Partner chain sequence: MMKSFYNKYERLSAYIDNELSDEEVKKLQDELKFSKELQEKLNELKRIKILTASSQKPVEENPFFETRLAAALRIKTPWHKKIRRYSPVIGIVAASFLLMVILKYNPQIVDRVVEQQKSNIAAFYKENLKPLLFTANLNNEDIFNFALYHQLPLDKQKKQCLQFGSDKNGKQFFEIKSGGIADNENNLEKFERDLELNTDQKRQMDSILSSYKKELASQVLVNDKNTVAINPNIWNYNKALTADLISFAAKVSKRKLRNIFPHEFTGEYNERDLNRMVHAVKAVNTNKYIFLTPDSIFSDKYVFNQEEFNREMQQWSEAMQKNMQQFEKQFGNFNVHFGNNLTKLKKDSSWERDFNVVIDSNMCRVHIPEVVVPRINIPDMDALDGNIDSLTTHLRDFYFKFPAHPKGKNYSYKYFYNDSTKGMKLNFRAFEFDSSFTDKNHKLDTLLQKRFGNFNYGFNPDSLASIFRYFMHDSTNSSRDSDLREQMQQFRMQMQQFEKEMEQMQKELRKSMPQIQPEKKKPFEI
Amino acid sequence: MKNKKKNEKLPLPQILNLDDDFSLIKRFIEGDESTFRVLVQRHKEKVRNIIYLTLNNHDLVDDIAQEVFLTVYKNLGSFRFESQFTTWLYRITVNKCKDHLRKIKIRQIFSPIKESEEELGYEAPPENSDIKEIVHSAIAKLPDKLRVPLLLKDIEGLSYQEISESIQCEIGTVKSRIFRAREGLKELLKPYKQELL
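Structure for the chain I just gave, only that chain, in the form predicted alone, please.
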């Protein structure tokens, strides 16, 4: 009986601990701005990876990542804790990439001289590219609406639900776009069959 009472008095483990994203956000909202640095350190490589894989341009990664985290910093106080922080963060990242691509398209419309691929935010693969560069180049050629869900699923490992929330569309649409992106990627990679084997 004594043992039973001892066990009952043990504190229950807390669901949130100090290292948890939600805990860090709550501390930030309460005025501890140092926790923001921890959030950035924890998630910056994932954000940078999404940006690079979406735009296929190393030169843009740091600038857009900075824009992402600036937006997060300004809006973190209104985070509603209804979904994972990463879902919200990836949605912001995807939107910043879309904004950049939109600006490129607008610039193309008003530019009398056709800009090179490099100026448009894409890099052409070098003559003797390695497999990684071949695949990145092929992914970059996919339309935005197919490329982003594919990257979030196959590279970042997000669930269909998380992707649906991140890009704000139905799960069925997400699955369809990922299927079409994979099919498109197969077609784009056909000329490199020997290098990929």
Second form
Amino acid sequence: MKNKKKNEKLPLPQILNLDDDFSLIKRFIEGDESTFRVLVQRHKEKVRNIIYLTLNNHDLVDDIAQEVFLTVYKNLGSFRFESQFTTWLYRITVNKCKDHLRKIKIRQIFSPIKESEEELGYEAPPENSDIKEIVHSAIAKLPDKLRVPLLLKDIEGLSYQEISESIQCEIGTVKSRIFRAREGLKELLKPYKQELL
Amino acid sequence: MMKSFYNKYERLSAYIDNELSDEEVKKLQDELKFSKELQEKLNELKRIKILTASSQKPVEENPFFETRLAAALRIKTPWHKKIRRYSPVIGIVAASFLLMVILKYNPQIVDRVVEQQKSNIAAFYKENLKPLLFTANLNNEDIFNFALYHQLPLDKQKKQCLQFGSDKNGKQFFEIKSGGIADNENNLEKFERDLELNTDQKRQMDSILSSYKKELASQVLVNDKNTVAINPNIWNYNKALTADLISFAAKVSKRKLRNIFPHEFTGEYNERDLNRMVHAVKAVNTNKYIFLTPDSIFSDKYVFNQEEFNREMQQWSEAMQKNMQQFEKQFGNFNVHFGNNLTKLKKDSSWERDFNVVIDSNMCRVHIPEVVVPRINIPDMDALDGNIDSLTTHLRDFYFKFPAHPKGKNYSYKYFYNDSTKGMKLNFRAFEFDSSFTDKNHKLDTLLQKRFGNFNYGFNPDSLASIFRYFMHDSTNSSRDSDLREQMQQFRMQMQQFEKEMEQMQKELRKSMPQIQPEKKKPFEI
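Please give the other form, namely the form predicted together with the partner chain, since only the form predicted alone has been shown so far.
Zooming out: every chain and molecule, the one shown earlier first.
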């Protein structure tokens, strides 16, 4: 009886497969660089999607994804196994996207303002556009800090915990931002309330 | 209210994301059963979530992504980029190595840099030096007091002065003191009056003093940066001036001179040696000055251009006559601050190698062991030095007699002292007087041996007067004397106790031997 209680309190042993992320990283650290290719194959689509969702630009996805994996390759030797590899990977991805957005903003300061950018407010999508495009366009209007957690949750299916570690903020903040993003999206889609909501 | 509203809807948002705990889910489901509003909001949020999820097309796969990445990984980082990361360390190492090489083959470079900086600082403080005579507007009285008290005023209003002297080992020192100018008014007039000089003789006296005034012009220099530059030959000038004055006084009247120097001066002096000494001092040409500045003290060469100064003096004398106030404003504001500036010297130990500096709140004394006062080559110079010191001491000190105080009574003594210039009355309380003994054991032994009889006590002027002089001029000795006074106070208390015991013993003796009569005491004499 006593033994049974003890067993209940103990954490369940973690069963590691030979090909799980940690094992692959350990082998990489030991000198087997071929494991890095496996990691890339496993996570590249997720990384590319996050980049696309964050930047909303197809052309940039591969370039930034390459930067992400180059950074991972350089720093994998110092990985500390304190969190999931994916958490670390997504954090690098989000940071790379943030860096890119920052560069764009700096460039905009020094470039002439275009007329289209001067107009504020919601732009009506083309009349013949379908629902997907309308929603996509509305999501693109959301500020980065609301849009990114919303898409990481609803498209990529990350948990609040993973999102909070990726964008480096509290879980409560993630929860609040996702709700506010949905509220904002509702407001942007009001003109299409009958068709959509 | 608004916050709770948001919290409620936030929970709904988290609920559709499966991010609530079991307990929260259960609680929320209970609420949903009874709230239409919540149900509507939940449906709205679910619709938005579905719309969001369906709005995004997945990114098209790129079959060449891995190939591109592998190619990028293969490209080795250029060596200069790798080095750039270590550039700060490489810079420091290279600079250190370069410095080591330079110091190895040119070890004097640091000394040269330090010397260069020193000479730059020295040049800064040497700018615009003017004779103290000019800036402090010294008169003949000040020159006479320089001979008598070894003192030159820096600022008469603030009573700041420059004091010269020698310590027990014969090493010269000078000090700048605030409030240190003694009340030496009209000493020249008293001297002339006692010698009973006629008009011509007074003119001669003024001529001697004026000639020294001109000579002293290049010995103490000051500037607007509060620098004091002192030529070590000034100690010799002091002796020469004193000797010149004595020589002159003796020529006027040896008898009257003996009134001024009553005891030890015999009139047996060699006038020829005095004159040789005066000429020798004036002939010394040393350009090495001691500079006391707010930041440092150093010895360095400085050539004072007497001719140029004389020309300037001539120009300024006209300007002075026109506008005296303006002149004083421009040149008469020299003042050394003891508070902040000079105390910085204490923290800097570099000057201690050459100078020994003592600083307190109102005085800065500089002993100059390394800077030698120019030696004048006269055979009997030492004897003459001693004679002059002895004579000048008598101008300041005095000698008197007083009787022992009677047993058990606290007497005061009044003494009329004729110092040849002015009668002076001195009041001493019996025990207070004890406190100024330097050689306490010897003096108190004498006192004890003669306590029941009269005695004459000759105070050695060198001991008593030197203590008085310490109190008047030398604040560094005050602390030592306070220790002595404390010891004496304890000793006096022991003596009083001893006296009581003796009285008690006498009483007991009288009781036991009533036939013995006490001896009559002689009256006290002053």
